[in-house]
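Next comes just one chain, in structure tokens: the form predicted on its own.
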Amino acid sequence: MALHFSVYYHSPANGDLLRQVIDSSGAGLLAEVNDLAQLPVTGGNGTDVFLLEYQEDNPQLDQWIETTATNPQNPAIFLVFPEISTSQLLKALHLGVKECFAFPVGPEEFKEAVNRLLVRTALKAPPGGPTKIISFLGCKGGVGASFLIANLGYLLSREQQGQVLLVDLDLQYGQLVYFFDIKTRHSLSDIIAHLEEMDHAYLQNLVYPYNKFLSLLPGPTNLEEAEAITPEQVGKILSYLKNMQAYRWILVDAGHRMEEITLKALELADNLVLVTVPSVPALANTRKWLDLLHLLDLEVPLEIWLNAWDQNSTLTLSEVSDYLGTEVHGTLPVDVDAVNRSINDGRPLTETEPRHPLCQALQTRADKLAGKEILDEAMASGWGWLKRLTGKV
């Protein structure tokens, strides 16, 4: 069904501008135009969207917009300004306003934004049970954590039983924006610069959706930023993310260094999966790395995944289990070519080659947290902690 917009300007010349922008970008149909005086004083009369030419020291019209921005049962907000500093886009953000634009309004970044507004819409749907925090890291660089986050969410969304949201916590060299090709305004950077102020609101108009299910909160753009994030903050993030009952599943990308970041995103994690490669290197860190969380008796279900395997390694399963002192809980096969591609392509494997031997080793993981049955019990015998999480044993 087609979202009907209601617009208000301050200007006629830039009311038919707006008028405009509905009609060319096919995202929505035109309920009615008028001026900002005659603003509703409640409801939208079948309206979904209230789009609405900003006027500066209008003080009246601050109030109306926080007004109706509060009510839920409201249609929501688009506001257009002549041109959005950044204090009038977080003015904006914090008075419940879901799209800030400035003239001229071009169709197809009006067609985004009404895509955007659809995902977090999806958000208020029930999440189809509690929320659970998985921390995925990486033994050393380069193992392939982040290609496996990318992939399980894509995964997870398609189930459509629950949002899925992934976190990046690597914050200085986090890429899973590049999993996405997608360029975001915003960042983890910008809940920490207003970390008491937060609320659903403000936190849904930072999050980039790929799909209705999938969305992205991205680490900081530059190092500056990463060095300016303390555990404390991500602790308060990543808790707020899990109380406010939003998302079903919440991947973090907790990157691969013993820092206190790191630490703190496996201390509040429901799970922990440890990512890690048949190479001496990678399973010499992988040891050390089963040494600290040893030391540190964290309460986390542990799992080891062994990635990019081959079954004509030297390595045998029982010679890394051996050297590891624990087993390894699963498997993933090795495609160099079809894994560069996919990232180089910036969509996920999952999605565009969903048959392929590592997209279908990865769905029996995603199934056992979708709560799917796993007709063979062989192919997911070593996984345990998805039995736990979905309470079949």
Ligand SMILES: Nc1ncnc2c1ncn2[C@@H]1O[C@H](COP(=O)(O)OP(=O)(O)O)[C@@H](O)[C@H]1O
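Being a predicted model, the structure only gives us computed values, none of them experimental. Positions refer to the first chain, counted from 1. For the two forms, the rigid core is made up of the largest set of C-alpha atoms that agree within 1.5 Å on superposition. What changes on going to the form predicted together with the named molecule:
Core-aligned CA deviation for residue 345 between the two forms: less than 2 Å. With the core superposed, residue 109 shows a C-alpha displacement of at least 2 Å between the two forms. Relative to the superposed rigid core, the position of the CA of residue 357 differs between the two forms by less than 2 Å.
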The other form holds:
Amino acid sequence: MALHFSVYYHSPANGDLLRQVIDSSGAGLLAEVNDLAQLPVTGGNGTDVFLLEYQEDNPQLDQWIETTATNPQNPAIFLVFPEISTSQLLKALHLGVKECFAFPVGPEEFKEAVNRLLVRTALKAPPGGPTKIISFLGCKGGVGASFLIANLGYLLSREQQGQVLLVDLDLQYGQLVYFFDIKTRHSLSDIIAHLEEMDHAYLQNLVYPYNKFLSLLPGPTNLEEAEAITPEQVGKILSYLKNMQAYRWILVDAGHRMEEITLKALELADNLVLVTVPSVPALANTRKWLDLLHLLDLEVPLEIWLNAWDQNSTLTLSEVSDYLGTEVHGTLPVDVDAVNRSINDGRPLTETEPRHPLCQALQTRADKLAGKEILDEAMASGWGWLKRLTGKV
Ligand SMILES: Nc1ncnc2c1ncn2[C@@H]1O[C@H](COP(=O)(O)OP(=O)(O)O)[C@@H](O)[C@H]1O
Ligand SMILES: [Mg+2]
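Return one more block: the form predicted together with the named molecule, after the form predicted on its own shown previously.
Below, the chain from earlier opens the complete complex, with every other chain and molecule after it.
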């Protein structure tokens, strides 16, 4: 969908710059370019976005912005400042402005803003059910938890049954961004800094949209910021995100450490997924986690996913279950090359190779979480035709 922009400038030279940004970003079509004095009294006549060069000390302009932004039927407003401060940004967002920029506006940042607007428009649609938080735990580092979250997130977004938000709470590492090859300007720490003034519009400016239905809230960019975050703040953010009822799915990367922030992510979850791999250290840690979860008595449904599973391994699935003392709910096949290819490309495997057995196994997990009826997991795993023909697999 191409958005139509009407540009209003204070100086004609800046009007030209804004026209160029729209052209060079390829993110929209230019409807018209006018002087600020010619702002329309009502509506937008086919325009989706008013892109305005902001003029300081012009109360009439402030008034126009507020009135226009109050009516949700009106085009969105993007403001461009000569220089921008946090207080200006907050004021503008509270007036109902959707995006703020400072000159010069880069084509990439402009494109991101347009994506965010498209996501927000989609957010107005009912989310397709109550928000569900699924928290993922790695039984130890490096078992593929973040990879699976990124890929499950993409699968759920492809269903287009509401928005999916990925939240990176593996604070020290904050790796989720790499699975989407995105460079983010904001993170969880920006939300924490403005926790008391948080509202829907402000939050939408801090999450990074990967596509129309999938966004990411990245973890802090450095250790100092990570250490400053408290379990209470994490609890507030997750509760806020859940109560917003704008997302259908919130997938939380809770990392792999037994610490209070991780436990907060588990406490507030509707479902838990504990990711493990078929190795002795990983399975031993999984048992420790199971003991801890038992002690915590969380009453949250738990699934155990066995990642990097090799069907030809000498270890059998029932041996793994016996050792853990509980059922394994899903196995995700090992494929070092395919997984690394997708990670290095910064695109989910479920996007680039949806027919890959790993993606099909993940689709089965997604369907289960989404409550879809699965008559026979073997059918869903792609080998159903063989079972039907031979009566056995
Ligand atoms: N199914 C799989 N098959 C092969 N390698 C995998 C698989 N899943 C993950 N990996 C490997 O595990 C590494 C760690 O993955 P990551 O998601 O960062 O782990 P975690 O978040 O648990 O620390 C990845 O770089 C990838 O090479
Ligand atoms: Mg990780």
